[in-house]
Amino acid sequence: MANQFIEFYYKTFDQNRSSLAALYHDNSMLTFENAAIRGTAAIVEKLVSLPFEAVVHQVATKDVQPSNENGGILVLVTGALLVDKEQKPMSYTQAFQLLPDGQGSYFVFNDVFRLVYAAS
């Protein structure tokens, strides 16, 4: 299920943002960076106006874990990703939580991305 959920996410997030609205709801949190965002019109608001035209994730490593007694499950990926036409990845991490939707799919509840930088 995870690894469906990565591939479908990054898929449609380097292909149409927008469509990622699916996969969020009214009181789904994204941390963006620094940037605290909650409900589905705002994440997709925030996603779609990222200030670059193209972008391919390429996923390095994924760790899940099951989060609650409920059937949440935890994802942890990390990778790197080009944006336009850079030719240097940025490293980046980004963590979900998943929940069960109630009618036998799952929701991002939680979702933390974050870019890794060098250390200096």
Second form
Protein chains: 2
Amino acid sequence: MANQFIEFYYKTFDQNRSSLAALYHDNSMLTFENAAIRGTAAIVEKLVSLPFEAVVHQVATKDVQPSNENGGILVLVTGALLVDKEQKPMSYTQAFQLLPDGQGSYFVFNDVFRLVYAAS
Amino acid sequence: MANQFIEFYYKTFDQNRSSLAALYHDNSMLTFENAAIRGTAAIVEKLVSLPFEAVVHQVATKDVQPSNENGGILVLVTGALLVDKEQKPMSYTQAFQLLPDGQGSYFVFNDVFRLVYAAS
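The structure above corresponds to the form predicted on its own; please give the structure of the form predicted together with a further copy of the same chain next.
Starting with the chain above, the whole complex follows.
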């Protein structure tokens, strides 16, 4: 399940960010770098307004654990991100908590995204 | 709270890994790179057996969101790790879900650790 979700999430992010609205609820939270945002509309507004046009996520690792007794799932992703005409990918990490939506599917309750810079 | 926890966690990790036992419960989960482990004893055995003596964590970012309505907390950390005589730090990311332990404190329910390699 988590594998399918992650694949769908980044495919949607890379092709049509506004369609990510379907994956959030009004109590969902997004921390994107230093911005903390709540609710589908504000989250999608943030994602759509990110200052790049073309973006490709390449997932390197994804790890999954149950997050509660009600079917919640914690996912930690690491990967690389290539934007616009940049030749050099950036490393990122993203943690999700996915919760059952009561309709047989899942929504993103927690979403925390950080670029990871080379340690020095 | 999360700030104090993270500071305490890495200080304990770097000084005396076996003392981390106090932060886990028997239903706690650790994913450390490709190893998935459950329960305090097995988690501490894994952490103590990691193939380095000296280790220093340097936290670069820590982001926090509530993970449920019962006081749970999701924390995403990024940082650098320096082990033994290595001169070159490694980047890492670590996601925790902390849950109230009913005694006024918190324990680690979810713990997922990954090294992050430079995107290329």
